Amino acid sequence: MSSSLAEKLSEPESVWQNIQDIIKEHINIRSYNTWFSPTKALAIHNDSIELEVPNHFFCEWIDNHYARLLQNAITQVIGEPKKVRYIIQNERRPGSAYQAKDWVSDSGSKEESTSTETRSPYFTRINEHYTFENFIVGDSNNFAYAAGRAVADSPGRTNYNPLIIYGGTGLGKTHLIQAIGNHAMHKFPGTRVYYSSSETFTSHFINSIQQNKVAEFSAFYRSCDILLLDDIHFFSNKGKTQEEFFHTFNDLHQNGKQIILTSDRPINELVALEERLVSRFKWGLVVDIQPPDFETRLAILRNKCEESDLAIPGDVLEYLAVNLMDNVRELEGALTKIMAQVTFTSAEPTLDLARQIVSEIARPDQKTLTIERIMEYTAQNFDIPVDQLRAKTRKKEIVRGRQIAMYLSKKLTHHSLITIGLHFGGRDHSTVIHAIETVERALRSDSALKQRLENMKRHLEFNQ
């Protein structure tokens, strides 16, 4: 062994930094920050390098997507190839290492798929429009998207079985799980993929009982290679349906079939589901989708405009992206209404039209006090430009106005801290908490400020 190689083996952190620098040059910064920035080198041996990663998901994702790039970087820095061994963070014990497989070219997966090409057609109930290509990825859904791609590339052959995606209404869960199905069917022709809502599953089960066809019902669902089931929270308090799905789940899982589920809440909050079912849900990977940030919302709108081949002014799209924050379905619905007005009535896609439609979507029966309105009124009251409330400036009068606007937004609307922060230039929830606490402390000792804010609250509540 040369002295230079021996020196490298004794300095894993320095060597890994050099390897990371090479990797950074070949992938985008978001991918680098997601997969390589949290990774550390623990040791370099004569034949291998040990990398510490946060969880099993990192092992397989890096191994499946960046194996060649990683190996090339290792060889370039160390001077010779090394096997990669992954150590899961907080699991540094004998036998806990994940041994990376040898890198396989694309032709390796084609052999696997030929065995299913002669299988009979299968009615999937999947919308062909839902694909990975038109799923807009941002910080709010990046991890869920990555997990979905991993499962779609190797259904039933990863540790992510079941894969469970949870999040609020209209955030793209259905799009993502059907994109998994579409991708898997394209990559592995003949794969039996079936999509169903939990409500439809329950309805099918009830009908099978009435028609004395429970055996046929069970056989059908257990014949799937990939089962996509939406809204499992619908199973709450439905004992017989839960029991049937429990046995279906066991059968599919034991036979290496892929199960993908969605829910509107975390697994631990599904209190009306049987414990044995919840415990099985925890066997795989649970990921969440959060409301998208401003940039992602704007990208969604621009993508929809491109799909429809219709030009909508940028300020209109930005207005929608700022004011419809919690629900992608509502966001797209608002844009569809504008497009319909433009197409069928020759209306101009103006800000006034956008304001009207946002008002109708937010609360059709009456006016709704919005964060945007609170910001405008606060800026007017303190004689500062409203755009400065979103800016990074730390001028005392701007900071004070911003904190008061955040405080009023929390007191007078039902929006979350995250949503409020996004309105104020993408600030995080801890900044909003700090602002609220600062204002509350000031109110305890400043009677003039207290009276002023009371007057502002009354004005906003009665002049929406």
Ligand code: ADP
Contents of the next structure:
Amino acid sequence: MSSSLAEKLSEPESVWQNIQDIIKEHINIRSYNTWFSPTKALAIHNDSIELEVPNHFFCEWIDNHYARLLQNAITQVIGEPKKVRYIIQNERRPGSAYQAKDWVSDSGSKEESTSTETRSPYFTRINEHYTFENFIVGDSNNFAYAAGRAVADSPGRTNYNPLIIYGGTGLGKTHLIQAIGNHAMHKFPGTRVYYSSSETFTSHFINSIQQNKVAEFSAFYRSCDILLLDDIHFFSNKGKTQEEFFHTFNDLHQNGKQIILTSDRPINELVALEERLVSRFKWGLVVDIQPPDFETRLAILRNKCEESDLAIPGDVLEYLAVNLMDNVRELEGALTKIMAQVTFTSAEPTLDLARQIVSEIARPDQKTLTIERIMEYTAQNFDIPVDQLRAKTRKKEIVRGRQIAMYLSKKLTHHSLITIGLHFGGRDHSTVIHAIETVERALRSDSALKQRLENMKRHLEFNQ
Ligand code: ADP
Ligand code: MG
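Please give the other form, namely the form predicted in complex with the ligand, since only the form predicted alone has been shown so far.
Complete assembly follows, chain above in first position.
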């Protein structure tokens, strides 16, 4: 006979154990160990269950990723759904409880936060999914990451004010700037953190002029403790907005408030940004984010798969990481497409599927020269089988063809030495460097070879 509801309410620990068992069956063990093992049930009330978690990240993470699963498991074990209330360990004040998404009463609207920020027309919500924890750090972004963390830990109290993050599109600027905001909000509850894209800032400013509300607009932006302003290259040529921003900036800076900006160009290349604004920016620290290297790209993909509890074979992920190099957004887009195919059409996540998706993303109309094409043509030109370029063979004429194909790949594409090495049977970058140096040395004394390579380059560039 199953125990009564009253009994269950008095035994939160064993009830929670049963709920955990169900959850364990539905997610991978690492996610379970990370998020559910450290979580305890403190009490079960008539309408709710109180869960104790180590910190704020847990509430959000569980709520964003596992809310339904958790609710289903609760219903299964207790016999009816319960609201989830999170209590942060060592902070057992009711006021510090995180308000979970309410899956129980379906009204939703009455749960709206009443804080002034959410009501302000100028406020843009920070995306809670962008955290330091799910930002993969590699050589390309570690400096920006470290500076971001330092600022998030002591906003306004470091020399990095403003902190300016610059990098090409899709490389993680928005993710990082919002991670700073999320971290600071959790570490210092009550801190007023405003995030805005520069485009939104501009359009709010224009609206405020039209509606005669410039004073309110200024007061709003000047009331924050941390201002996150994304994509300031958008301010180029917008004189009046720049002027307004200049005053806001000075005001915040004088009052020790933290300012963090992002830009897709280095600050001194932002033409049409007023000189005085540029010189203000120099008070702080500028950090850049470069396109990620192969290992970082692969780690990003692996992490995304894990977050979504999706098993994609390693060679498929590697194929994506080798072929989509310039932009994390594109990389994620490819993975999302694969996930969609797998989920909705029960396609297998195979290399062929990955190839098809990469070729769609790589836009056939903007054909660029690929390493494969260079290998194919070089093999043909030197009359050797193309697969020998990837093989271990040390035969003299094969080595020569391979070195020339590597050299041409470096000269004619933007791929890194690591990527080139990977195409040639997974050789490491020092082998590629050696190949390039050997060819360059030969070219200095061998004019026939020089002529031959010139012809090859021309052929490749014109007959892709
Ligand atoms: P940007 O603002 O520079 O154009 P985003 O911050 O919007 O780029 O990043 C594009 C996507 O790539 C986002 O979904 C982001 O989460 C992801 N991304 C970028 N860099 C990383 C990283 N280092 N680790 C994990 N995800 C990343
Ligand atoms: Mg962005």
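If you superpose the two forms and keep the largest set of C-alpha atoms that fall within 1.5 Å, you have the rigid core. Just so it is clear, the structure is predicted and the values come from calculations on it, not from any experiment. Numbering follows the first chain given and starts at 1.
- Core-superposed comparison between the two forms: the CA of residue 345 stays below a 2 Å shift.
- Comparing the forms between the two forms, the C-alpha position of residue 382 differs by 2 angstroms or more, with the core used for superposition.
- For residue 304, the Cα coordinates differ by under 2 angstroms between the two forms after the core has been superposed.
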